[in-house]
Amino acid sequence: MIGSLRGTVATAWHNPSGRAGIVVLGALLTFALVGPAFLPDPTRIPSLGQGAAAPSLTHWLGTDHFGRDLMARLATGARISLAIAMIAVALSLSIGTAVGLVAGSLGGGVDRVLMRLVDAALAVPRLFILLLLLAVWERIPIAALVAVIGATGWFGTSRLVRGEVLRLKNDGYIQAARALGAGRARTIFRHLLPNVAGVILVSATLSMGDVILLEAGLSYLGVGVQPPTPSWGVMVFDARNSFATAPWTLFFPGALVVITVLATSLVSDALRAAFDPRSA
């Protein structure tokens, strides 16, 4: 049996890179949750023709080409981008974990059919699948965007979970549980699932960074979050024509995307090292 998740997170916290990643993610979450309450309306346009203003004491990070406060838009955009990432990752992990547990524990024909379907899905680039699905919407609701991203992101997780189940299901404590009369469902939920939690948690942190990049890319292409709702991808899209005259409008949202993805990677590495010290 692996240690508790609390102990694993504590071990990751004692890893310097893991601690840095956790602190950065905590700061971003605080900014997303608290910031909008103390900042101006991110969609309010003060006056027509005002244009972008450089960072100042009035607007700490400046304004965009419509005169909207950039820090307010970054805070609201953080709330939207991080919420999309967390919900989509939770959905994809739930599906991937369920498929991996079923395939690995049942084996045989069920395993072969499920894994061939996963192989076929992995053979097609995810961005291509998303663009095909999102092309049917002129203005996609955020809930639908989350569902589509989550429903197309579970394939890799299912293979990881299946591999762990195949490795664990013949271990002594699993065999002992079966000998004592534990049914298949009890074996899966009481013994197998807790022992694949490490793989699931590491996959979650890696997927967070991927989804944030994916959402930003889709919003930049115009098929993700729709203006005037701010997300980091939308802000980069809005700043594409004003970079030469107002570089701060592109720098700050782009920097937050990079910082968030880097922080999730650091946390993922620390968690992987905590679950498997040989990987450190």
Contents of the next structure:
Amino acid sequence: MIGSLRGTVATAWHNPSGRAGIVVLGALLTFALVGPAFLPDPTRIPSLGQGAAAPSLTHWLGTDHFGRDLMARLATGARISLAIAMIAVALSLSIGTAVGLVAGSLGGGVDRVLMRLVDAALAVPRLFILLLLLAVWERIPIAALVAVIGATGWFGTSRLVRGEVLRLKNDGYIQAARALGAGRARTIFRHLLPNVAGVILVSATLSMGDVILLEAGLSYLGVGVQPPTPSWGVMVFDARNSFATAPWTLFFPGALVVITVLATSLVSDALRAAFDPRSA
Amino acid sequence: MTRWLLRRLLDTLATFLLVAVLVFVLMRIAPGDPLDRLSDDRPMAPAEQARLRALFGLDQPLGTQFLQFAGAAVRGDFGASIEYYPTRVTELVASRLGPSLLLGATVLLINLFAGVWLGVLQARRRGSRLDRWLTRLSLAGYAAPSFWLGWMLVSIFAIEWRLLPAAQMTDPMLPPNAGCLAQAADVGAHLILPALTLTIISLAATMRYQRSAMLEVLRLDFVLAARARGLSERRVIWRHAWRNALFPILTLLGLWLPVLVTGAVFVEQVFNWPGLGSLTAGAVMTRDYPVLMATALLVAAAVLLSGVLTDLAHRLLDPRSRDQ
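Structure of the form predicted together with its partner chain (previous: the form predicted alone):
Starting with the chain above, the whole complex follows.
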């Protein structure tokens, strides 16, 4: 089954949109990893009263209203946004998968209690849950931000995984494994988990984009990444007073979010199409 | 049917109570105190702080606080806003409801018509260049941060071209004795940019659902039969196929609401639209937690109710769903 997972990724690579998405994500990761080493300090304010400078040879994407290099801020922002998204998604997928597996395979009262809680949590849009958690928090550390975003993103995944488990539970090969004397843990980890991996993968790529948008939104509202640390959301917030005279300060950070999220959606679509060709 | 509805409503009520507990717990497990901010600008005497904490009930044990909160909430009272003290939260929310509903309904309507039409178009031309580009464009809209898109539209339409107003719901320069029509036109002009922003970010979901629902139906025999009888393409698509591809769109109503409400927080903030979204965004910035709790609960109630309505519509329209 892991073999077929590799096959799916290969199929996604042969889909032009999927390949474009993968290439763009790769380029962004490289920009995030390598960029800051070659660019000026994103938080240093060169000299006061300099104002925003238009894109030029010295500052390829211009500078913001403090005279800070925009490209350097975008690169560091990419590092932060992508790292937050990847860690938070990994966290919520792990929790969601665990809860889904437990609820689906144990069933009964455990299942009912867990799903009732998930129902309640799903009724409040994720942004509102996060706002409630973060609003009274003074200077939120990034680690706490990641933990909180990750801890609020697993409800949908747990539902998805539980559904898959219920669907697969009565399949011949699971029954066969049970009949051959495989214990509950072995059935779950060796037989069920590999078969729900596809669903999890698609949901992972999809939630990557969501989390990037969410983090940008939280930072924009002042309850996410705290300035002067650059995050794409913080940069849009900073630009809202200067964009009339320096439109590039607004355009670039948002455009980078669009490119990133679009790339994750394309990859997610390609993966889904590879799993289920009928849906394309 | 009545018994089903009753059971479903009771079930929803139970979930809602759980949501209320959740909202309360979330608000209190975060470190920090809602009143900290008040002492940001100038030092505050401990006695004064204690007085304020008592005023908002923050000095009570958590259990007591929850019972007070729940008891008052049942009566429709969420306490006083901290930022707009002594205005009641309920009053504040009520005054913001109208503009939010106006914006939401406008977006829903445009979304429904444009999304359905484009989705059907895509399904009819499945795999064509048009289909692929419509998918990509709508996905790009979904990928845009709503607040950024809002500011971009402001900078183009309001600042660069000076075509449309950039903020508020009405023009303060409009004479108060202006006619009904002039006032409606004024609100309409202010509505365009926020509605456009929200539509762009939410259109992808509708198109996608309609496209795949339509593709499912177009494969079926009765569509082939309708074509074989020589019916016009338009009749086949809209009269025969589309009617049967309408169910999945119902499901979408339940999914839309969270997206729309979330988007509204940012878009209303950007355009200073006097609705619940900008109230929420403002409450975040000023840590006005009674307001935040009230809006979160209101949104949850709306989401849960829309779920009940979707199920009800399904059961009314599709007899098969009643057996489950």
